[in-house]
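To begin, one chain is listed below as structure tokens, in the form predicted on its own.
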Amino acid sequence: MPIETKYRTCNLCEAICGLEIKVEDNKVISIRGDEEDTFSRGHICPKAVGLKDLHEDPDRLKNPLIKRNGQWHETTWEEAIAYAARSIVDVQITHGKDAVAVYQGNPSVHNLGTSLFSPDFVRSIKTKNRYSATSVDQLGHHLAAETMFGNGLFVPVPDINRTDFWVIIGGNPMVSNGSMMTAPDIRGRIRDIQEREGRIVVIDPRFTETSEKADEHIFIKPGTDIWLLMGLMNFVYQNDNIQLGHLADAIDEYKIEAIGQAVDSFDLDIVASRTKISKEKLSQFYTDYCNANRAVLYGRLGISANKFGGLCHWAINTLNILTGNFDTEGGAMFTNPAVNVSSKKSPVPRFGRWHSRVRNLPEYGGELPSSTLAEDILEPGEGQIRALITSCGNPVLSVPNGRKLDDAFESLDFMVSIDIYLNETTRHADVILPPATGLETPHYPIGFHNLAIHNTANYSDAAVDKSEGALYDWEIFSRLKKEVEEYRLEKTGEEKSDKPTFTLEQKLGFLLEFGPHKLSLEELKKHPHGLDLGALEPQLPKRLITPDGKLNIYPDIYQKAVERLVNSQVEEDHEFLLIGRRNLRSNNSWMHNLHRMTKGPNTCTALVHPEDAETYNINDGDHIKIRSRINVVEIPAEVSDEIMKGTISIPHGWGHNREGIRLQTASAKAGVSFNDLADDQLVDELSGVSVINAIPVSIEV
């Protein structure tokens, strides 16, 4: 057969880079960047070639597995889906609908079929016990958007294509290619900013890969970002830098005054004391930000998942608004995507409508904080979770206190996992349903077009045929839903849904046709390099979907949180504070089983500052023990001045040393799990988000 050229959007991270793929006889010959892609302009990162390795990985499951007498056996799709669906219903009949829980991992949004079809299946289960990676990653962004602008998916992104002063707090876009800001080729975009005489400032406890390309790096004590932001807000008020511009009529004036009064006590002395940044450096940074022509603040995981993460994201939005850097070119702006997921209006914010059973933590968007999942399984009593469905997720390695989750999952009456690997989480399941994946699937990155720094649309057909007999993820969810509803009708008489069923392309086609650009899927298919839908444009106040149509700059929940912050006592000093980090060639645990992505020096190390290393007589490569409240791990030390004194950094996603997994490469480079140290009892009081940055730990040698 002749060599074919296929064009595709990479779905391994948020950057959605365009790929040119050479295929011969259904085998991938090469993968390179698509020079004609309207968004990524030929850029790819090392992960792109991982799509070939993922497709060819001999450890990837291609047939359903059922566990009998502790042993795995391949089975038919019919038997596996019937067993899974009927076991779910049986548990609910015996113990109640909330006795079944659902956990969905980060890859859900990277897969079109899961994005479009899992919600209908989850709704058919009718449980309030829903969990996802959102509450250990990005919930602060969504909660701020929900309460300030009217929809949790209406999230502003930095217009870095036109900004003059980009402030990055707790983010590392050179590695993540954005994260809650879809932006391929960050290196090139940083260079563009600097060539137009703009500046990039990184504020982080670690001198990151992004810091190397930035104009300035400012070290900050982990977990103290909120004082930096509140101090900047006070500086804005004290120096009359408020510029509401076209948003003035959409904001209640009394709330502007209330914010000014609330931040009055955050002077340079208290900010310097908390953050360990000198008053001189703080004053210069605040002045530079306020004097910049077009500036934008951007905060990511380092602030999203700390003790005041929810308040941090409100503060970032508010600072961008107060200084005239919101809904304006070069500031924080909103996308206008072909499929708009943020147009739905709610009469009240979707927050705190119910709470977790054991700790009473609040729901957001229909989900409970994932840090409560283990205890809601293990704690006996009414409402105890007895069965679990996991999809696209490995919470044992990605949710705090993974060892506790191990115990919890092992205690379940039933568990089903929709996943392509037998890994640290799915090993506990009774049945595993592996979908066709990666290059075998069509793709349209709905979520990431809604977070992109430029409006585009790009649909990808499958680059290779799926394995014989394999099912797509959307087919699995559709069949599970049908089987659940039919079996429940048989057992209880409860009527099943009368909604019509659709294929993947039909569903996507409807969303495109009814979207703001009125595109048809047929037309989009004619543009394999994507369609350019234009630069970000001002959209407020017209697109605000709050109940009163105004921009709610100071929601009640944040007023209360600011009061708690003002009245908070100085925290006790801890020996060390633990933070995470990410490697360019992996997406947490996703790609650790691919040799090409993990070859080379061991990256699962604990970064330790030279002065701390000297105090404890630690040398490069020494194995040290790090202890938190819940656990202790042993890990090689890496002595480096890129980490702030008193801080330790361990990467996320490792720890492939559990029994019963089928991951040859990952097991060989097991590393340790960061989340075995992360304390499930540490959460942001405002939102319930897990605290996975600034975790108190100690060193043992």
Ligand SMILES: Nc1nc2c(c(=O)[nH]1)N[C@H]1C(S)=C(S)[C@@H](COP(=O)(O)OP(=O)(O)OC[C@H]3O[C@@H](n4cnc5c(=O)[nH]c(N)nc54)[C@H](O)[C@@H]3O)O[C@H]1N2
Second form
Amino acid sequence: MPIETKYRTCNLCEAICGLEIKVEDNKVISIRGDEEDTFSRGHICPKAVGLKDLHEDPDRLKNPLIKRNGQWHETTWEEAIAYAARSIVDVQITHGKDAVAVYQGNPSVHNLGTSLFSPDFVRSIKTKNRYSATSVDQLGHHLAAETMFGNGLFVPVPDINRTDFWVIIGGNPMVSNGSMMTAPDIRGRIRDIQEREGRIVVIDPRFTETSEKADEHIFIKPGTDIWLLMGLMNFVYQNDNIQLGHLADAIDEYKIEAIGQAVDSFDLDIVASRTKISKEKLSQFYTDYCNANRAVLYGRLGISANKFGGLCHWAINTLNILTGNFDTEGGAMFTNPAVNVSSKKSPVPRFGRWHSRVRNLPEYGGELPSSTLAEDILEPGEGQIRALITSCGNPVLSVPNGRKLDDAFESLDFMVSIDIYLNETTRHADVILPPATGLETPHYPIGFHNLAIHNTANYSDAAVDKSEGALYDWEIFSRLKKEVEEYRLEKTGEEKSDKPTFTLEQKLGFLLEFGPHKLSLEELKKHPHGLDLGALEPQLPKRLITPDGKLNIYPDIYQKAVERLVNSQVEEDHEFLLIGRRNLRSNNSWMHNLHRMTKGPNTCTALVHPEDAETYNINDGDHIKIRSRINVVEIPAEVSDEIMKGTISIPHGWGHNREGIRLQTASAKAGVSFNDLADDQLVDELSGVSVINAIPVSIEV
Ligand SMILES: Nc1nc2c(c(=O)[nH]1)N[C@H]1C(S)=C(S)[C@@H](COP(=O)(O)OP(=O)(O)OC[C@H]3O[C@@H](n4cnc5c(=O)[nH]c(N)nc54)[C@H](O)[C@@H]3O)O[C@H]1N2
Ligand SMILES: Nc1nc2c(c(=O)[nH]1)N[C@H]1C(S)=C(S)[C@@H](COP(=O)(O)OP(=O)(O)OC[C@H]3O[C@@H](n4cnc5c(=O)[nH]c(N)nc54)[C@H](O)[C@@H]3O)O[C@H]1N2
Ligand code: SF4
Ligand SMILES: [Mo]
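Condition change, the form predicted on its own to the form predicted together with the named molecule:
Okay, now the whole complex, with that chain kicking things off.
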């Protein structure tokens, strides 16, 4: 058999690196960075080779599984799909449409088939109880985009290719490879900024891998970034640094005045006392930001999934706008992708149109906050959730209070999981439908081209064949939808949708042809290293799609949130605040079964500052107990001055010691789950996003 060379985009994270893959007889021989990729220019990270391990993982499911009397059995696709679809419809006939909930996890947006075909299936279920990883993650970005620019997916990205001053707040792109900002080769791009005499400042309670490469690191008390940002806004007003430039006509002047009045009380004394950053440091940082030629503020997970996550993302956009760093080169900019996901206009913001049953938290974009899922299953009463569909998600490990979710899922009448593993979440299912994945699927990173710091388009064919009899994700979703509609018609007479059905290539082809660049899929296929569609360009006010066509710099929801913030009491001092951490060879909860990703020392440790370690008589490697309001876990301590005093950092996605999983490598190195400590009752009051950073905890030795 000849060795073939295939080019493809890595689908594991948001950086969409180009890969060069050697394949012989459907076996992957090697995976390297594609030097000719128009965007990533050869960059990859250690996870890329995980795609080979994923393809070969003996624990990965290839055939559907059905649970009978507590035992798993392989079954045919016909039986599995009919069982899943009919059970869903039966629950809805008995208990109403909302009795079925849907949870969609992170790989949904990293799989083309799921991105394009799951929405139609989910719509066919007609439930208001939809959940996803968004509300444990980037919800604040979407809410700000929805209310300020008119569409939640019209999210600005930092133009790091041209900025002179990049402020990273609560992000660690050297490890995460960038998020809500598709930018392969972060290291190279940081170096480029420094070579043109620009600066990078990291604001984080931990001195991170990114801080090491940056020009300055500022330690901040977890959960207090909103004061830092409001203080900066006040500084901008006090020092007459407002420059609206080409956006002036698109913004109501009275709103600019209202913001100025609202931030008036955030002086250096207040900000310093909340953030634990000295007044001198604050004032130096504020001055540097205002003096920089082209500056951009960028905030990520550390501030998104936080008590004031929603407000932080409004504040970051607003600061970039007020200082003339918005929709201009080197500031925050919008993409012009070949498939544009943010062109739809809505008469009202898609927020708060309905609320969760037990806690009355608001919907965003058709989804309720995931921190409410467990209680909406467990609490008896009208509208209780009785059945669940999960796809590409592992909420037991990724959503606060995983133990409560374990109980909730066990109590369901029916559960189906579309997933490639029998893991902590899917073990509760009655049926698992495993699609082909990774190198076996064609790919086009729709979502990430929309968030990229340079416009490109890249289509990849599958690099290897899927195993015999396996189905692609879009086939599973199409068949489920058809079965749901046919069975419902038979049982209730409810009409089927009359939308035509398409193949994956047809659907992508239409989106490309009707997109801003009018590309054809055939043409795109001729460019295996991707097509360069040009640098980001200013696009406002033309592309604003708010109801009045203006840029709403101060939407009502944020006015109220600012008032709440101004009136908020100083929080009592907690013994410790717990924050999260990511590791270069890990990807949320699901790549720990790939041996090359988990070999070497245990990375699931609790970082503790040396002075705190001394107070509690903790030595490096000691097992310590960490207690939150809901639970206590035991974990090895790693004593390090990279973490701020009074703060503890634990990575998430571990805790593979639950019974009934089929993950040999992962269970050998179980770790503990961060979300056994994270409290489902702690959410951002404004947006409903889960709080997974700055959780009050104590240490027991
Ligand atoms: N404490 C804490 N919690 C967090 C975070 C944190 O930093 N700290 N991060 C949050 C963030 S940012 C996110 S995005 C969420 C992630 O939350 P989730 O999306 O719920 O969790 P993942 O760990 O990404 O789980 C992915 C699931 O998809 C399956 N899977 C992988 N590939 C495929 C595929 O091709 N098809 C299908 N059908 N399934 C597949 C895996 O087996 C796994 O079950 O976690 C959040 N939770
Ligand atoms: N290797 C790897 N890459 C990944 C993932 C992975 O699991 N592993 N997950 C992917 C996913 S789903 C996402 S969403 C992205 C996330 O991408 P990032 O947001 O870049 O990644 P994190 O490592 O979660 O960075 C959060 C940072 O916030 C800091 N932090 C915590 N609390 C606070 C706070 O209160 N204030 C401030 N200022 N900082 C705080 C933490 O110390 C940490 O350095 O990464 C993606 N890429
Ligand atoms: S950085 Fe992300 S996209 Fe690039 S190789 Fe690593 S996992 Fe894949
Ligand atoms: Mo995420």
